[in-house]
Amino acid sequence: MEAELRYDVLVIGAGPGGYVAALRAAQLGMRVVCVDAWCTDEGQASLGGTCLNVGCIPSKALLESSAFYQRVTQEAMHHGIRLAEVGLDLDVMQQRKQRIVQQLTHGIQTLFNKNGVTFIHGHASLSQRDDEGFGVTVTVLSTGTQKVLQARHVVVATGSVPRSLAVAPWLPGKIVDSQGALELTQVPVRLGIIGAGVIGLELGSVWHRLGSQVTLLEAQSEFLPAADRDLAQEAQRALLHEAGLTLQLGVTLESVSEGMEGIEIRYRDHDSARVLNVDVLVVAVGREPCTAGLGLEQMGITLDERGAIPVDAECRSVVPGLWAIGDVVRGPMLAHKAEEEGVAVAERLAGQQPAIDLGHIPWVIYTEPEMAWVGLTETMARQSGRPIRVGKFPFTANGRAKARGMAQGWIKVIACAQTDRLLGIHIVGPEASELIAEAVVALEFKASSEDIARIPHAHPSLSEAFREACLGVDGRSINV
């Protein structure tokens, strides 16, 4: 079949990674399309992926909201307000939700007006390669009707689904995945989630809060093994001991049911028989690439053991045209990762050099207190055999997190003991997430622990705990 339309440049996805990628080649001059397939319930296409419609934004705004209810309830009184009744409204809690993920699906669309991208909604599968400069040809089903589209180059940014389990299969409103928790119309009494990682926690937070016993079973028998340890062990402390969620490590699922008295989960725990019966089960065991129906295989690609597509260091497959980025390839599954690939395969596209260190992208999970990193843990950083020194500083000491009333926590900074140079820092507290961005840019532009100590920090503010941990490298933090 002759392809209806040609472009320069053909992203199949609009999350994150897609929509960027699509805006970014536009901004480049090039003649862009946009294919995604999701729909809303009432069968609506709605641009930006699982972030934007059931995963980053909502839960952000499911936290932000639990919070507030938090504080109002638990909090109040000791800033002398005194409230004569709070009570909730899940109801009107979800429909704030509902309009942000509207607003921010609707702007995508908008700023593809603005920039002449193509949307095009449908599933896209790649069917063949020319040489004739229009190389890959992409066929979209949409509403029944089927489009033949040629492109120089194709970006895969098709994101990740939700990984299930064989012992947990799916049952609506009792044992759902991630979008499935962020839908609920009541607060469960009980709440059981498999999975401590960053989505199981952000979700065990939210309902948590709203009134929910959240019990979390992971199969690892250590807490959040890829962070540093002690930002691990100061987390696991605030969470569990303090705003308390409960855990259960090096758990063996054997069988999950529904019974008599809910959702019953059996399993082992350091060989001890277990039952635990819920109202809600969220399984949150992590995420894997969304590689379905794209035709993959007969283009030649071999997924990798991750399920992932296989790519070079600019994100280029082994087909001649064909790129891949975000949660499709290598690296961490994050949204500002996919972000960072989108500009740079469509800036390498018009002729341009920009390079991604994977390592200098932050994690965060929206927990409270919030927990950031970037760089090397201190056991990385030992392993690697270079000389460290270590400076901290507990927010405790800080003057804007005491006011704040959120004074857990600290910020950790490893740099090398012989050239000064920061490898990473580490966040457990209040505003995590916006001060790790400083730390970013600090490692992008290799700095040294000195050279944060001798930037003036306004005063009161969190940042300066960033600059006090700097000094401590030195020994010579002021205020603790």
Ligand code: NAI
Second form
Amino acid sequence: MEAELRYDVLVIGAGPGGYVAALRAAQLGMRVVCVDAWCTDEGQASLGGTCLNVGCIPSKALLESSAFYQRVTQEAMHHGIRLAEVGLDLDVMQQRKQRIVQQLTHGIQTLFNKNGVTFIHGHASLSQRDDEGFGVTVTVLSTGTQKVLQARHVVVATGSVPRSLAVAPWLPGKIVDSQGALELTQVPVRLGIIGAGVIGLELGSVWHRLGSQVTLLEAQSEFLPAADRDLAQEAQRALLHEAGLTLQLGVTLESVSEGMEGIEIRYRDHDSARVLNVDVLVVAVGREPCTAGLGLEQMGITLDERGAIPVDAECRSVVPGLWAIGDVVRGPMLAHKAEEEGVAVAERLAGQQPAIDLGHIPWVIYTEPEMAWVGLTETMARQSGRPIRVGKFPFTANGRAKARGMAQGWIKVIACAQTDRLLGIHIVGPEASELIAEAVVALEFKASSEDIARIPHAHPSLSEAFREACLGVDGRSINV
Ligand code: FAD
Ligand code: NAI
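Having seen the form predicted alone, could you now give me the structure of the form predicted in complex with the ligand?
Every component of the complex follows; first up is the chain already shown.
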């Protein structure tokens, strides 16, 4: 097959992994093309992948608006603010979300133009490996036309798609995935969510704040099993008992059907048979790598048991010149992890030696209170066999949290008892998503709890709680 165009790097996918890889490679002087298939309802390209179009950004826009609404309706009075009439205009809220998405997706096109990255809208497939010649050949199908491109290096950044459940097939507007849950045009009176993971908790919070009765049905018998046990318990108490979400753990789904009472879900909860009727059901049971139509098999690539493209620590596949990053490979399915890998692959192609420690990728769940963590949980640290010391500081003893009326939760730090090196930091509380940044810096710089305890933190600020938790490792927190 004769190639029409040749590049140093061809990136498939313009999500946070792909667009960042393309930009960094262009910054480093390479000739770069990025191919992305994302199509809006109007048939237009929209850069940014899942993250910008239907993931991180629209969900945070609705989390922000719904938190604002809740504060106005439920908390303004405690600040001495009297409001005559408060109403909800969901159309305006959704339009605001969409404007933010459009501004950011257009921004990526501007960055591509500025850095000289060529963008092609279309579906890419790997069509041949050219061991002797130029590298990898890629065919791009775009509105009925076909382009053949060649590149010395191809970076696959095709992301992930929602996992579906055979027992609950999609029913537009009624049985929906996370994208459908972000696009509802009315606040459902009763919202069911299958899966009490990250999406279930965040989108459940949005609709609960706007007035829905939300019930989460979770297969596992433990809440957030991957999180630190203290953090999971604190979050469960706050979200369920105080905020008012309903959670059923240990659930086995038996059937989902549309009936007179809405969507009827029959399930077993331990040994009892139960029925739940809802107006809208969100299926949020995880995501799977997106590899459909990529032609990986003909390239000699066998997917792993999760359906991901196997790669080494540097994101190299078994095929020379073919790399893969982000949700389509092992590791957490997070935008910042995809970005890190995008930068690292581009720099490696330029002869640099970047390194990523997946153990230092932070997790954040944007509920209220927020949850964030990095490094080892207490259980993992104990299982590793090393002696540990734990420090914990509650936001009730932090002046800024009190002043903000958000004094729920705490910061917990785990340090090695022998070396005092920090091993893990877990936060439930206000602005955990921002506070975790200092914790990641601490782990990356191999800080000890004593290092943080001796660094001045502005007063009054939420960050003082991190310093106090580090002081607590040695039993010398000041304000508790
Ligand atoms: P994606 O963003 O999925 O992008 C892949 C792109 O490749 C897409 O545009 C797709 O159309 C394109 N593509 C696929 N196949 C082809 C092909 N053959 N040819 C051409 N193009 C192709 N993560 C966080 O870190 N923080 C959050 O707050 C957060 N919130 C989220 C909220 C929701 C509701 C969801 C669903 C996800 C959220 N995530 C969040 C996860 C985050 O969106 C993903 O981890 C991230 O988008 C992965 O980036 P990626 O570049 O690997 O892939
Ligand atoms: P998840 O893996 O976080 O949670 C899915 C949940 O569904 C699990 O608790 C699982 O036990 C449960 N489940 C699976 N099958 C089930 C069944 N048959 N019945 C009942 N429960 C079942 O996946 P989720 O929430 O879909 O999110 C996907 C990914 O997107 C996340 O893992 C994360 O990587 C990313 N994400 C990140 C966000 C963030 O960083 N704040 C926000 C949203 C998504």
